[in-house]
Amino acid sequence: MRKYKKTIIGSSLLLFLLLLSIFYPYFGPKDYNHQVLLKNEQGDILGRAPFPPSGNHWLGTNRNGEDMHWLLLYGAKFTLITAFGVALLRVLFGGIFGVFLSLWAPFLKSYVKDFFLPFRYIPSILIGFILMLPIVGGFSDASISSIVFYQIFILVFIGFPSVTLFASDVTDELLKTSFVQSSYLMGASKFHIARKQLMPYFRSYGILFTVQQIISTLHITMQLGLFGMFLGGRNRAGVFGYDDPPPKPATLSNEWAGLIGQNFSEFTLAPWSILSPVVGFFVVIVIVNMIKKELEDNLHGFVVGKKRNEDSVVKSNSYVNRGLFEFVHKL
């Protein structure tokens, strides 16, 4: 558990904030708090949206006039729940792919290979933009549950290509070695082998992986929102102020990378509700990235041992400080 200390506060703190999210309706103002106008006891206006932070408005309001303190807590949950979902099917479809073809389709791996070359070329923001574009790219008329599946799916396909280079080239690796090839002479069915040897690397390998998707989905959908590819659709009611048609398109859902697009333009007149969801992003991927380090240093053999008066950092790469051996010492 110690080894894991990172981890464990830092899981803590993104699974509070979804279940604040995904409670919202519960305790959060439908309307965030909405406020377009700002009046006086005599009925004059004296200011209008956005408004800047304050003790009403803690991160201040969008142009709209809502709280962004509460358009960031209940867009946490479609942000946080696609990073995770998108992340969790690249490494389970991309995992078993790739140990398919080092296995059972060996002669199909260069093809795979030759077939994914563009994908390490052509940037992961174009890819998506244009397959996005004919669904989000204006106010569709398909459900937002088909919306959201689409644009899940073709997260999933963009990172499918890497996820699956990766399993195979780990399969591949782990077919050499000993324990393997011992298996192989004794007879052993390459289920067994994938099943009984290889799974427990996986295991290890594949949350690591899970967690490194995690922020690369982060990055894309962030990056999707600016050019306004926004998860589950667009609203159509748009950005109050903007009277020139179409309208100025917002997110319907709110979650954060659409708040960011939705705001970009903002950012000189109301640069809270900009960075808001900016400092939010930046937040999450701080910690999923200290996940990820903490876990990488584990899978690689880093041990923490305490001594009697000092402590000791022992760095090795022999499976017995990777946990996979047990020392008795002999009494």
Contents of the next structure:
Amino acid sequence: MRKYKKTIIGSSLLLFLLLLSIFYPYFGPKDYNHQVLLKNEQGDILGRAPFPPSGNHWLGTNRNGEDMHWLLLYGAKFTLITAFGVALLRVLFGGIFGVFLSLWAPFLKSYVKDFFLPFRYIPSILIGFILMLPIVGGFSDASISSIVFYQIFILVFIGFPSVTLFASDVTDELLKTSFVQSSYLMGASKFHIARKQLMPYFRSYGILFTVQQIISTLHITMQLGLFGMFLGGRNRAGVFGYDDPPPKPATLSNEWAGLIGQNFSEFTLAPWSILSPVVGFFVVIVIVNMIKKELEDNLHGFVVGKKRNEDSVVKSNSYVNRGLFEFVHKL
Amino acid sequence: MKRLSRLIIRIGLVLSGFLFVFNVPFFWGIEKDSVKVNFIAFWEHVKSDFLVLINIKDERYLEFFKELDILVSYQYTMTILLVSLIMVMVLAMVFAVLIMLAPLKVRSRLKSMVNFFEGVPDLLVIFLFMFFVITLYKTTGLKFLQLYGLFGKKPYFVPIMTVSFLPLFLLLQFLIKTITDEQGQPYILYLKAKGIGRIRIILVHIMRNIFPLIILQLRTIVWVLLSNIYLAEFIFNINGFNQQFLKIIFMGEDFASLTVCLLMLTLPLLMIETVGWLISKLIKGKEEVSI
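Please supply the coordinates for the form predicted together with the partner chain, as a counterpart to the form predicted alone shown previously.
Next comes the full complex, and the chain you just saw is listed first.
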């Protein structure tokens, strides 16, 4: 267990944040301490929202006079669950498809690569933006569940090709190892090899992939939020002081990316209302990155892909040890 | 003949993949409270987009494209990309050499600092830069850093700084890792035994050997730069090439123009890939000769 110290600490921190956020309705103020005008005892107006960070408002307030820290706490669950769920789905679908590709249809691999070529050349934020636009770009009357379904689908779709190709590469590399080769020679079926020989590797690689994809999903949702593609769709006239048509879009769920996008136009006036969700993202990404690093280090014993150096080492070994028994394709 | 048919298949696949990816939204028919798989609409959209692409003789072909000030904005965006790329390369090389020459204790601390920047989101960097410039303006009243691209102005300094900040650390991390790997090679030991200085070993011998790796890594750098420029242009409201995309998507809805713009955007990536391919081929050819 000592090998996974950081992983345990990091994931329990995230879990704690998630639980706090889920149970927010039981302890947090329902209106996020809504306060637009600040008055003294005589009723004179001293100031109006947005208020800067202070003792009363830890992270300041947004234009609506809502406390940023309560909003962040409330919205954290949507951000975290989306990132985790999307990453899991990406790895599940992409992994299964990638393994299938290398085991049963290796001839198709180059064609699949060609088919998904746009993903190699066009920044994913651009693809995500273009794909999200028809449904999330305006105010939509569709129900929230269908919008969320569509958004999750697009987010999974954006990451699918890279996970597929990566999983396929890893499987190809594993298939070259001597234990799989000898299993083949003894007449094992492909399914048996996948189940018995490759499964232990898939488990650790799957976890690593998921963690990597969590980071990439966090990045892409954050960037999409900036462009107004809020998770869960847009809310009409959710921002105080923008009642004139066209209504300024606000986020329905108060998830972090939505907060960035909603407050973006007020950067000069209230920079804290944008910086605090971005820093929130940063903290989560740092925690996940820490987990990723540790998992990678633990996996390093049988990591695939560092070819250049290993090849030369194998060559020199085989020269020196000629005559000794040695597996050639050790991992 | 076989190669030709394969090439045709590949081009067809790339084209169909492109059409497929950008028509995915029409695959789902989002209705009031249900989601339906809408294959026919999807197919119709794919077909019409394909026809739009094919129909070169049409007078309206790329009509919207010609209305935009593509040339100026493309020049601007590519200037930013090129300057950032050069800056990232030069600075990363200098920093990498300095870090590798530093004493062991300082080096490991610097390395962990560089690794820390791996997790920083690009938006945080851009917003912090923006915050910094605004506070600078508010406190000193001096407006020597142009931030926004209002009234057709095209700032250079701030976008280049914000855009190249993270890629610099990315390349630096890569350089440190490869140089450290390379230092374990026997020829370095030999050079040391001959009494050649550390600076000379790194600058002349190691750099020469890792040069192809750097070129291959540059593809990632250009990729990150491109998406950072996209964000920076939106945030600073600069009328660069990426803003033309928004115009096309929101107003023109012309698939042919979108395709041409996307191709133009991927041009630098294609160029850097070609260079990498040529260099790797050159090196392979040399190795074959030496064997």
